[in-house]
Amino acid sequence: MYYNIALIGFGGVNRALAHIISTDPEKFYCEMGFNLRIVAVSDVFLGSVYTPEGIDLALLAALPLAQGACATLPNGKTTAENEDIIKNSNADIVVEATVTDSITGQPAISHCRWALSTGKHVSTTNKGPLAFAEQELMALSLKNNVGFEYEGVVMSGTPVLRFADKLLKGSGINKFTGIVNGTANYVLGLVEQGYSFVDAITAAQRQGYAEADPSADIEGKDVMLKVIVLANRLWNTNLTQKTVQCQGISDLTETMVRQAVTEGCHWKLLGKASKQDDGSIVASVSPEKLSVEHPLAAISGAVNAITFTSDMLGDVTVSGPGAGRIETAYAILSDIIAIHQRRES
């Protein structure tokens, strides 16, 4: 069987997903029990293409990073057609992987809303819809009996949401503390090695960890949105940006970071949330100096980790890749598998 896929945004992550789909279709089907057919792509820079019977993946893989490049494909256009493709294409699943707007959550919220309202499943790697409109979008998915999945939002390819949902369910999670921004962690590691903050950020950009504008990573906004997503998922609460204290790493100096190492410590940008006795949630983002004995102190590079504290198990730490195109594309694939399994059951 096939699922028809519409890709909204065709940057590194959705390109990596297209590569996974095209590499070995026979092996893919044997392992997954289904195949995927990309029928539509829409990107604000590259343009759009819709081919109901499936886009030629070889042509799609060769698509250059040039404005309006989709027009070189059969049925292609120089302009993005997000709304029309989402609402009117024959896609079964919409994969939303546009850039997060940490102020409004748009246009990703609208993309998810249009898809769910027209009976299409959604997988998104975008934090915006979850941080700003999770309850509305979950209600739409239930109303229209479609999946709304977002495993890649918090820790890229590391399945921390399903781990907490399925493997720690019933354990009484009352707190989590995490390093959930690979860019900030990578930058701090380079500063420890002697880089200036400016040079470390530039290096992170070269590696593809940091955006051209790295402020969301450096100022903690990215971590704040992930804390909101995870806390709301764990405790069915309604945290917003207004209720999370947020401080990034820009107030740290190179001297402070290197001095910590001589003291047997490491500075880390931590996202935290805890459930209080009255049921309220307290959440924050801030840099903290951790001793080497702390389970998160040794997390280096673009690796992420979260320590869950529960009544029954105490502390359980999950670590894994927190950035990367292939890793995040795998998270989308895990979402699609979850959609398929729910449909089959």
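Basically, rigid core = biggest C-alpha set you can superpose within 1.5 Å across the two forms. Positions refer to the first chain, counted from 1. Keep in mind the model is a prediction, meaning the values are calculated, not measured. What changes on going to the form predicted together with another copy of the chain:
Superposed on the core, the two forms barely differ at Gly170: its CA moves less than 2 Å between these two forms.
For Asp84, a C-alpha deviation below 2 angstroms is recorded between these two forms after rigid-core alignment. Fitting the two forms on the rigid core leaves the C-alpha of Gly194 displaced by at least 2 angstroms between these two forms.
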Given for the second form:
There are 2 protein chains.
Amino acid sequence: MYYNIALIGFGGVNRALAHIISTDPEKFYCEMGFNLRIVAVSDVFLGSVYTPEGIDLALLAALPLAQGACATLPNGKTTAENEDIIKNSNADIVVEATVTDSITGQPAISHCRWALSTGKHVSTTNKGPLAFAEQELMALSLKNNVGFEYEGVVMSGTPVLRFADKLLKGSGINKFTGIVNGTANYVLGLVEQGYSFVDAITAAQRQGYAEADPSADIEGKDVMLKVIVLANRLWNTNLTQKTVQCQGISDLTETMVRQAVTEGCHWKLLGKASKQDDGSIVASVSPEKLSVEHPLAAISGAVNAITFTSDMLGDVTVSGPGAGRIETAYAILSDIIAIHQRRES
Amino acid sequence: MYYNIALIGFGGVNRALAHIISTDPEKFYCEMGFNLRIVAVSDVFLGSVYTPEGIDLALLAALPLAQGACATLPNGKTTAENEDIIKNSNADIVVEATVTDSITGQPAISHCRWALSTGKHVSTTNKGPLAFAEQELMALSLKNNVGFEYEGVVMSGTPVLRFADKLLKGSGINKFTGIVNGTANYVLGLVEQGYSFVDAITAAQRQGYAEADPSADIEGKDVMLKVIVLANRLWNTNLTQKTVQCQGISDLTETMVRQAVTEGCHWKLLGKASKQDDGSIVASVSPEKLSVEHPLAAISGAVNAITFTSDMLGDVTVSGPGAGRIETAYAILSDIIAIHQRRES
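For comparison with the form predicted alone, would you give the structure of this protein in the form predicted together with another copy of the chain?
To see the whole picture, the full complex is given below, headed by that same chain.
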């Protein structure tokens, strides 16, 4: 069996996904129990292509990074056709990996809405739809009995959402604490080593960790959105950006960061949420000075980690990559596995 | 809906399970989607009781720790009736948590065999059946279409087996490295702090970590069996005790352990397995001196951790409790959740 998929946005992540699919289809099928057929690609820069019987993956892999390049493919166009492809293609699954406006969550929200409304499963790596329209999109997915999956939103391919949701089910999770922004963590590590904050941020940008505008990473907003996504998923609550206290690392000084090391401590930007006695959820983002005994103190560089505290297990921590093209493409693959398992059941 | 369960062995773990089930049945049902009814208990010391419509959990909770105490319960007997209960009771699921002979794997193997042969699901916390009869028992479970689950065998309730098997599916795991014996790790920590090995082992026994005969922990055999269980599950291979190189911590000296700390390192007893280029699996157990940058160097005391290395994600580490009554009881609960999901699908 196979699923038809439409890739909305064809940047590094969806390219990596196409690469994974095409590398060894036989092995892929053996391991997964299904194959994937890319029937459509639509990208604001590259244009679009829709081939109901499947796009030639060798051609797709060789697609130059040039404006309107999709027009060089059979059936290709120089323009993006997101709405038409999402609504009217024969895709079973829409993979949403576009660049999102952090103020409105668009256009990812519309993409998810169109897909779910027309009975297509969605895998997205975008925080936007979760931060701004989670309840609406969840309701749509339930109503139309399709999957709405977003493992890549928190810690990219490290499967923390499903870990907490599926594998710690019934353990009584009452708290989580995480380092979920690799840029901030990488910057703090460099400052410990003697970099100024400014130089550390520049270095993070050179490494490809930080955006051209690094403020969402540095001011904690990226962490806040991830905390909201995880808390809402875990406790079926409705945290919003207004209800989470958020402080980034810009109030820290270089002296504070280096002084901590001499005390055997490390400053870390932590996202936290916990269940109160009355059942309500309190969440926050702030830098904290951790002693080296703390399980998250050793999480360095661009690595991410989350500690889940539960009634039955105490602390359980998952650490792993929090970014990366292949890593995030694996998150999409794990979403598709979940969609497949759901369909099988 | 509910499942009838038979508890074979009624030590700390199965008592904790009974406690979990009885604490808040309504909440339990809401979260799980099923209830559990304990229909039988059989224990070599306490005796046995079989009540097809469910044993009164309040009476079970109050059962004194006295030889033959089960006889004080309605339908109770002073003798264990493992075989009869496993084969002939109305249990849907047999929970096997007896004390196993480390040379033969018995009586746990027979318990699992009887249960699976008569169409009952099995959850076991025992390494014995996996180490000595995995292939036979797996074949039986497939033949009779029942679950054979054993999450508690590695890292107790920390769900590493399902994490690797389900959540990292398709990521291309090619290696794992773990600290999976809390006793050895706790002992090494105390020796770092100045204890002699002898005193450290005595302290571990007092804490309830080490057995009266601690040799399986200290000599690495416990780690070896866990490595075999995990490797066989991950790669569908057939490692046996004969094919795994095994060295414990008894060749380390107190000087070596303390010297390492002055160098910024820690000795850890590591279990490892990796996939070779020809597809074969090589596994080993041995102490290694890790620098503090190593993700497992900070795993201290009785905490356990395993790092999975995969093609797509690089290193992903799960750390958490590796022992404990409630923690292991949670492993059984997670097995039952898996059995339920399997049945639902």
